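In the form predicted on its own, a lone chain appears below as structure tokens.
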Amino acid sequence: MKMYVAGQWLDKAQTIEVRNSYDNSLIDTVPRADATDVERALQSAERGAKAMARLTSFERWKILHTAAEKMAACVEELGTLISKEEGKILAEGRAEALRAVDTMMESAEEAKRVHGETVALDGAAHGRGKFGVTIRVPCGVVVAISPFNFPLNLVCHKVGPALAGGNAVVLKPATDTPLSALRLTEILLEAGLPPEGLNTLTGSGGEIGDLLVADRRVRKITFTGSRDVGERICKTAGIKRVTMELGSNSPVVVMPDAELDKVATAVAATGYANAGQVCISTQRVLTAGKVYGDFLDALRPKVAALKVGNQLDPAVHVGPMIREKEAIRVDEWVRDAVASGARLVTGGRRQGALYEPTIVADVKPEMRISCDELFGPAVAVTPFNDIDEAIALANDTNYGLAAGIFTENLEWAWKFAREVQSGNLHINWGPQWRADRMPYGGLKESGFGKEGPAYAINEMTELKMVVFHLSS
């Protein structure tokens, strides 16, 4: 596929191969953008920002609504493309495509709701004869940098609200999974988006990322990815508005009154979807000592039953990781934990980029499989004595994106919600759950700012205060 820069679809002599991580087969190639392409894209985005700002809310709604309808008409195509380039199973690819439709439709609706409010200035001691109103205006040029693990829906979470707010976007999709973003670009243009309202650059973040985020013409950056890359962006960006959706090592707390079969079902669903490559995957299962053995007995057969293989085979539950080197890394972390005294309950085998769904028990909090972000198909199980220790263990991390608890005790549930340092909290389900319209974002080093179209638009618009000084 070609990339889209300054209103044109471009090929280049230097290309990047997009490969299926299951069998390493070539899916397509995309151009490798360089500094010249970045400059062309930013010049185009400046012009595009003026064109987007001239559109009415209704016109932005119509473009995004039409795009969502076009996406809905080709869900099977989009879902299959996601599965091929990312490695998630077909059911998950289709589910992501359907969610992306909803995200774009929500963005369309929110385009009509970009508004300010009146401010009661006469409430100030010197406010007689003053009338105040706030208005929201576009930021201008938004740089959107998206990850590989949700190559369509997370692009929609950035591009949809940015366009709804009247901005122009320079999109840099993940190097491993650029095809879904390019297909979305085609759809938006077909839906009537101004030709320079969106530029989509394909290339290495290491080669063009700093150029994009450091440029003074960029007013807003929205990034989803690793904590380390997020920190680099923040240091490079300078004085800009920034939304960071970074990593996590999400905990689940299993209290002694929990229904263990329900917990096991939830952990099997939320710990291994997309081969564990979800920033809110269940990673740490903190389990009350009274039910520790019974919980492992309930969880083991559910995880062992997950079939691993070709993501395009409808019978497969877990596909390959994005690259073989990531599966090698997960295997090393599991082996390190076992060598340090943890116990392998099931799984722990690798074949190429495939890694078996794995349970590691008796994990100490300082082990890397617990204290760092694994981002793979394994969960670490650790015992605790009471709710205070469980909360302390849950909070013993630099991250704070999502957490869950299983209990029928209202006081325990509320204590967990109040005291666990996480942006998303789930009672009687795992942390890997998201409705695309809810405010979504983390605490601590999991980032700042919120996604969800209604909330993202506030991040992607500027608030102006207007004061009328009236004579009477």
Ligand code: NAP
Second form
Amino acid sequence: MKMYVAGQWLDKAQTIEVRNSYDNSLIDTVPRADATDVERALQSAERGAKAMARLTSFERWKILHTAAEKMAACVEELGTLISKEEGKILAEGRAEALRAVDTMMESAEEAKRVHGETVALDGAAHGRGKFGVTIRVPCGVVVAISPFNFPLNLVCHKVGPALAGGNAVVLKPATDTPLSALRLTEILLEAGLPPEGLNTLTGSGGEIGDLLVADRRVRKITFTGSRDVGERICKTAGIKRVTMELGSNSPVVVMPDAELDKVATAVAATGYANAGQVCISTQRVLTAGKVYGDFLDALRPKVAALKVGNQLDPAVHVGPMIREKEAIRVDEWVRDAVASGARLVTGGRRQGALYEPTIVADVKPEMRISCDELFGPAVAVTPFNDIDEAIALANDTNYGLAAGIFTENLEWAWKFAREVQSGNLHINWGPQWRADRMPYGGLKESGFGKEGPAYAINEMTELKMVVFHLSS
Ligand code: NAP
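Got the form predicted on its own; any chance of the form predicted in complex with the named molecule too?
What follows is the whole complex; the chain from before opens it.
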């Protein structure tokens, strides 16, 4: 596919291959953008920002609503494209495409709700005769940088609210998975987006990332990706608005009164979807000592039953990881844990980019499989004695994106929600659950700022205060 810069679809002599990680087959190629393309995209985005700001809320609603309808009409095509380039199974690709439609619909609706409020300035001691209102205005040029693991929906979470708020966007999708983003670009243009309202650059983040994020014409950066790249962007960005949606090693706490079969079902569903490559995958299963053995007995057959293989085969539950290198890394972390005294309950075998769904028990918090972000199809099970120890273990991490607890005890559930340092808390489900309209984002090194169109628009617009000094 071509990339879209300054209102034109562009090829380049230098290209990047997009491959299916299951069999390494070539899906397509995309241009490798360089500094010249970044400059052209930024100049275009400045013009695009003016065009976007001139649109009424109704016009922005109409573009996004039409785009969502067009996406809904080609969900199968989008789902298959996601599945091929990312490696997630077809059912997950289709589910992501459907969620992306919702995200764009929500963004369309929110375009009509960008508003300020009146401020009671006469509440100030010197406020007689003063009248105030806030208004929300676009930031201008928004740079959106997205990760590989949800190549369509996470792009929609950035592009949808940014356009709804009246901004122009320069989008840099992940190099492993740029095709869904390019297809979305086509759809938005067909839906009536001003030609310079969006620029979609394909190319290596390591090569063009600094140029994009350091540029003073950019007023807002929205980034989803790894902690280390996020930190680099924060350091490079200078004084501009930044949203960071970063990684995690999400815990789930299994209290002694939990319904173990339900917990096992939830862990099997939330620990291995998309081969564990979800920022809110269940990674650490903290289990009350009293039910530790029974829980492992309930979990093992459910995980062992997950079939690994070609993501395009409808009988397969877990597809390949994004690259073989990542599967090798997961294997090393599992082996390291076992060499340090942990126990392999099931899985632990690799074939190319495929990694068997794995359970590792008796994991110590300092083992890498527990304290770092694994981002792969394995869970680490660790025993605890009481709720205080469970909460301390859950918090014993630099991350804080999502966490879950299974209990029927209200006191424990509320204590968990109050004391666990995490942006999303789930009572009686695993951490991997999201409705695209909810406020979503992390604490600590999982980032800052919220996504979910209604919340993201606040991050993508500036609040101005207008004071009327009235004589009467
Ligand atoms: P990544 O390696 O950090 O890459 C993310 C994006 O950043 C890619 O587009 C990448 O481009 C770009 N990038 C790389 N270096 C850059 C630089 N110096 N300047 C600017 N951009 C740069 O992450 P990933 O492997 O794609 O995704 C997995 C990570 O994302 C995990 O940590 C996961 O937890 C996190 N994630 C978080 C959320 C959330 O909502 N909190 C959601 C999904 C994923 P290239 O592809 O060209 O390198």
